[in-house]
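Given as structure tokens, the chain that follows is alone and in the form predicted alone.
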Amino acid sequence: MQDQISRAEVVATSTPTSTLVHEDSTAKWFLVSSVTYFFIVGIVALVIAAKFVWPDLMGTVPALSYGRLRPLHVNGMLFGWLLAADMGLSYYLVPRLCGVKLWSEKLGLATAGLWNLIILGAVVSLLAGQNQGLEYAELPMPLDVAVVVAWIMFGINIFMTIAQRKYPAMYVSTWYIMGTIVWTAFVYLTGNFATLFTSGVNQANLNWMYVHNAVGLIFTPVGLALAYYFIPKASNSPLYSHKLSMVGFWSLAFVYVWTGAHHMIHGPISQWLQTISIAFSVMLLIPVWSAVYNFFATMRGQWQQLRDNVPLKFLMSGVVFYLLTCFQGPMHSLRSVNAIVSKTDWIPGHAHMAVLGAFSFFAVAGTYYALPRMFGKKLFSDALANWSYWLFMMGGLGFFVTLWLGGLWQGWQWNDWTIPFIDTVIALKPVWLVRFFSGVLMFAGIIAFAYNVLATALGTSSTEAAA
């Protein structure tokens, strides 16, 4: 039964009557820069995908070797594109959910400047081969310290904005963003600092705790914050259940942190630790189903809007990808399944569906929704936005499904001791070829999205401002 809509839900899902004018300078800088990095890192991704099919491509250029491009691609997508876009959209929605202006635009702009310096520093250092050798934690120590400083600046600005809010009730998106700030501090410090003081199995355990929680306690909560805000806004429908959203929030907080060890099933860690990670991985179905059911129930009677509403298309497709991702995770943590798919192409297929399928779809949708309202213009091209959706969708499905099937095939071959390892590599060339051309489609979607955003932001003012 639908809950009685709280004051905070009314704020999130109805047209505001307040005359408050938001400056949004910080949000604009974060979004424009993140979209630019999305395009640049997309080029890197295509080169990497091509190297799987044509291994000698650019092989004589050290800076363009796989070992240097891969960490640049990972960090660029996670921190240059996705987290920067999430931060920009958080700067947009938190003041609106609180009924006040951002606490300090100057602090926000300083944060945006520092964040851009970090990303540019990462490009230079990673291409130069300066790498700490830890998954998702490759950045040199000075850049790690700068990330901590920037995150503190971001956290102060958001928490101070919330502290001076006019609306006493807090909508679920506010809860998720506060959780993201706290959890990111814990997860990032563990993965990038504490890990350096350990070795062997202990280091691997900490590193996988960081890697898995970088997705689960950084990108998941802030991604859900965007979905909880923009799905009701884009569909002009009240959220189905605030209570159900709180079930999802608190179950995510208590369950996700224990799941990272499922990446080391059948590895050199204790059986009891493996069992705990499996149990908590399966319990992830609680926060996932809470959120997904809430989103689908919110859309009840509104599905016809998907025909013409591009942000809503991205949002609800992202919800489906989120459901598939978070069903895959618990299932491949089971020992019998893990024995087949662990370390195969199934895992990058799963990870890319989370980052590019679910959370990037939420960020793209939020950008399409918020940008015209921040700049007071119509979106440059609705048709181009629709094209970007279909290019993302077709490329993404080709990419994800190919890697899942290829990973299963790869795992079966690895379990057959009569097949030489090199033959399992050769057998996957058709899979990697399909992945490359699927990546071309996704990159075309990135081009359409980036051009649309930059043309809206940098173009002349429209005579018909956004509603």
The other form holds:
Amino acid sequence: MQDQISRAEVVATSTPTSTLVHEDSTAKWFLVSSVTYFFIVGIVALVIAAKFVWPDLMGTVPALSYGRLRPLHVNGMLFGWLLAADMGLSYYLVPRLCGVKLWSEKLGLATAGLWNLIILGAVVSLLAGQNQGLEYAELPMPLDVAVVVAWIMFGINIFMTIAQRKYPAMYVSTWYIMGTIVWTAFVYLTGNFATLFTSGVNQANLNWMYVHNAVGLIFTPVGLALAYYFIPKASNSPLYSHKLSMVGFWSLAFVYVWTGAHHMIHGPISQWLQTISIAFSVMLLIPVWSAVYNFFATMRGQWQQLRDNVPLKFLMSGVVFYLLTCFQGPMHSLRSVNAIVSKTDWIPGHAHMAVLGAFSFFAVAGTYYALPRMFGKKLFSDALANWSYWLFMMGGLGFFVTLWLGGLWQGWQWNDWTIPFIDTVIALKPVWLVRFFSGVLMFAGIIAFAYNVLATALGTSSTEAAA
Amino acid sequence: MLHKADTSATWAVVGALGLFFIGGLLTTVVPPLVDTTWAKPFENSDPAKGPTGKLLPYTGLEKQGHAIYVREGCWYCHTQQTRTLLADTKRSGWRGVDSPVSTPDEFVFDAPHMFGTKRTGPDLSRVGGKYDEQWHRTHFRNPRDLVQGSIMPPYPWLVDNPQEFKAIVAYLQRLGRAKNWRPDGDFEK
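Would you generate the structure of this protein in the form predicted in complex with the partner chain, following the form predicted alone above?
Let us now look at the entire complex, which starts with that chain.
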């Protein structure tokens, strides 16, 4: 019976209801601005990768030094690009899953405006060195408050839309988006406000709870919401199992939040807390494998579609990266593995596979799929979209793989303390050079993607409605 | 409950938050109540129990140095923790003496904490007293003048600002010194 619901959902949502016309102006604004930030922050990413190879590059300008640009890169990609794109796509898919219009486009547009102000404020303050000193929570207090306000505006809009829905049974993407909204609220408050009343290890513990769950309870659930929606849509196949998606959702809700302390394995934090975080990190395999199995099973008999369906290429590669990154995570938390890879260049390799390889791929796929439908135009260029896929893929793989190999090597060297530290720096130089050129490829992918999106949005050439 | 959540948004949200809060509270609010060493400044006068010493609050100058360390993002490249790994105690050690392992009671006054996640440069948890002021001046002006092959960025604007330079050095010289770990206090000034 459960499977019938899921099938009904996909059918119901793919049948165009002639009476219901989605305005989508909020979704459009979010997507177009997020893609713009993807491009701008991509430049910052290239610069900091270059600084590893040429450390004196722009070395005398404080605002352009590594320590200022790195938080801009991280915050810009996480909040300016990825979260904004995820929000934009949520504004697109929740009304469709509910069979109603978005509750308020006006509120949505105000949210988009506020979000843009936040990102611009972040650029200025981070370059000026106004940094709260906590990872992922670098933004100064006024901007934190603005984020909370914007999030409440987003939440109200989505929940009011859900409250008015026409279909009583909710598709799994809807739960994941609801989960994202409520979990994020508490995770964000912990990381950006509760931390300010604490110090030392206590503060670090809250900080890691936030950092870990910014990925685990913000980007993961909203990313999965996109995958659960766009994989069946793009492949035109019903989701394999509704029941399995419930297992994934409820285990994610329970397991993720326990793992923050695994960022301090072997560090100055209570051993029993480290052990708890390790146990729950391993349990993360349950939500991950149940979701991934569901996606693969949905594709059964449909794999040939990957040949020329660009959104599906991004989606299924994203699923593979998700599987891999979420296998690495639990493994890193094991004390023996951690002793080698922790603090090395392996870790940025892992983090980029999660945020770029998995979650950005889902958002890019969703954008390619949704954009033509929102604008009632064809995508500007399918060939360019295919190019963007291969550029992201080659750049991404080059980036991940070289950093893993380099990080592993670095970790082994560090464990032999007769090797002077500086020799372990020099040893990694070829790795950082390859990483830079992989970054160039990824940036070319961003250009292809952003150009395609903007040309579709702004262009007037093709007005033929797609689906 | 799970079945109800299928058709009721309220149930879905209550369930999702309920499960979240079990782990959320048990791993954030409870640990500092159970492990009191997180909040008690280090103090030891019995050499039999390990290095002696006392953790003092930051002076005004050190605080300013800490703020500069935060502002310039030194913490993206440097950690401040000697972990419970032999290699860490060797690498953070100096002149043949191993560094004591970092303990929570050494960091009670750190806000924001600077434990760090990435070692592009060496761990700084015991850097206090390893180098003198002149070394730091040269190193900040251009790290490659002292360490061939370094990829640390140059910080000429710190050296050119006497107040800021004094502050960042005061901060660095304090790191790891609550534990008097040198056998004969052979710290550089």
